[in-house]
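Consider the single chain below, provided in structure tokens and representing the form predicted on its own.
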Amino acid sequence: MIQFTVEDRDGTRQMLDVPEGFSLSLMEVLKGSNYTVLATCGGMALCATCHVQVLAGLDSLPPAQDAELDMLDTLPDSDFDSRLSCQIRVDERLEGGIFRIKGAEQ
């Protein structure tokens, strides 16, 4: 199992728990988790509704490509700890990660 925690936009917390081996994306754990997460792109990096600030872990994660970093620079609250949660892969480099779902919510 890898853990890692989601910060909803009310600040509440949720440790996650998902089984090794899926290859989702983040992106697609937090919208089976019932988080509000709009996703409208369906993960191409073409939306940016999926903007996610990566509180932990930011150092274990694979560095953003081009696309990500081009819709990345178009968000006003964009940081250097933001990340498309369509571009990140759950695997073992999220254990431990804590998320703050950032995307709109409508």
Given for the second form:
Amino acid sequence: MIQFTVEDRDGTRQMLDVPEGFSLSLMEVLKGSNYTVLATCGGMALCATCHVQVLAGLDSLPPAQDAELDMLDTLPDSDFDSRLSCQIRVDERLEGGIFRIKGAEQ
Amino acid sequence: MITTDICIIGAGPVGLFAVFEAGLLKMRCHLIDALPQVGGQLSEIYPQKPIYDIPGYPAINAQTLVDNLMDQIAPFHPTFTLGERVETLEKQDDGSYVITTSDGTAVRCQVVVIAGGLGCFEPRKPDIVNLEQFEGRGVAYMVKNPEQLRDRRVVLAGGGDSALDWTIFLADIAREVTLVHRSDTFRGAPDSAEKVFELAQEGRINLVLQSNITSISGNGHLNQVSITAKDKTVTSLPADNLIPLFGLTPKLGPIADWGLNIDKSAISVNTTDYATNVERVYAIGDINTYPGKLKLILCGFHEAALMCQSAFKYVYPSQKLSFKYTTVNGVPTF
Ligand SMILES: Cc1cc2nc3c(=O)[nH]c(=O)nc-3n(C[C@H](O)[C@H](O)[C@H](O)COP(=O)(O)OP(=O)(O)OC[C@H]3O[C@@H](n4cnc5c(N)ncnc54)[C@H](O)[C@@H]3O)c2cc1C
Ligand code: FES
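Let me have the form predicted in complex with the partner chain next, following on from the form predicted on its own.
All chains and molecules follow, beginning with the one already shown.
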């Protein structure tokens, strides 16, 4: 099991357990766990509605690729710890991480 | 006032194809879109991506699909109002509707078709408390007329292509140009980024990196912006204009206030003909919802065909509709 924490827009935190070996993105796991993540583009780094802030564990994640960085650059509320959750594969590197949901709700 | 049979709100793929289906039944269409170009999400979000699930096309580039749709509907001479957002829908005594846009354009029609997709694309706004108070008073989210910025002190915010392009363009026009960007690099077009760094070095623009605009002030009109750097130091800068350029994102917008049954940001429709709860108002494409709804272009096309068969009775109340194949009849133009 991979365990990490998700902080919703209202500040409530919840620990998620995801079995290892599933090829899912963090965006898909968040949606599957009933968080409101629009994911308008379906995970192509084109809409930024899956924006999360990585409050812990940023350094263990694989670095963002150009498409993701381009998209983050267009956001008004992105910061050095911002990522697009659709571009993050859920694997052991997320263990212990804390992710705050930032993308627009509507 | 523009007069037409069907007024289509939204010129995405589904709104465009509806013109074709309507045309086969001799119904004329006027389309309105808030974006300056047709094509909806395809042109705005993924013009260069291939789509693989359009029947008959193993792969088609999104912008090509839009161009093809425009060719396909050309025989029916649809008319367009682009760059204006539909604000109101008013029922007339004879059952027809008058639709008005943000710029005051009015369209009178027998049938309203909402093909609004995910809603209007609106500028993403930075989190500055009194930002809206200064909209139109120094704050704007696009540059409509660069001449209005001549000899002004202009602050731009953002790091995407349009922020870079406008910074370069305005360097020659404005009295002072400042670009504020949250990071210290630009990943947009490398040429533009290089040019911006050059202009900064030559002292022709101010480049404020690793910073965000956190507050603005003015007496009626904007006259100052405050910028907070990554190390939390705050500096203030006199400014006449602030142009945050953070791209567009779809919002349901005015559609929510038209008395339609809305379920989770989509309009509930009847699957017989995609009619809404309001007579003569239909909703097709991504904007509608019903049990089993899939937000696919293909499904929107199907909805457009069925909707037109139903709308015919409002446009030609005394005629009987007989179904004809295009192979039999060709494409009757008008
Ligand atoms: C990245 C991405 C990839 C996709 N890939 C596929 C795919 O492979 N296959 C597939 O079938 N689908 C795909 N889709 C979904 C597809 O793009 C949508 O189903 C399709 O665009 C819906 O078309 P539409 O005409 O209903 O709405 P849209 O394309 O959203 O167009 C709606 C238009 O209405 C306008 N509008 C809304 N409200 C107003 C108003 N009040 N006044 C004026 N104008 C208004 C908007 O500005 C917009 O231009 C993808 C979507 C994305 C984002
Ligand atoms: S889902 Fe669109 S950018 Fe991640």
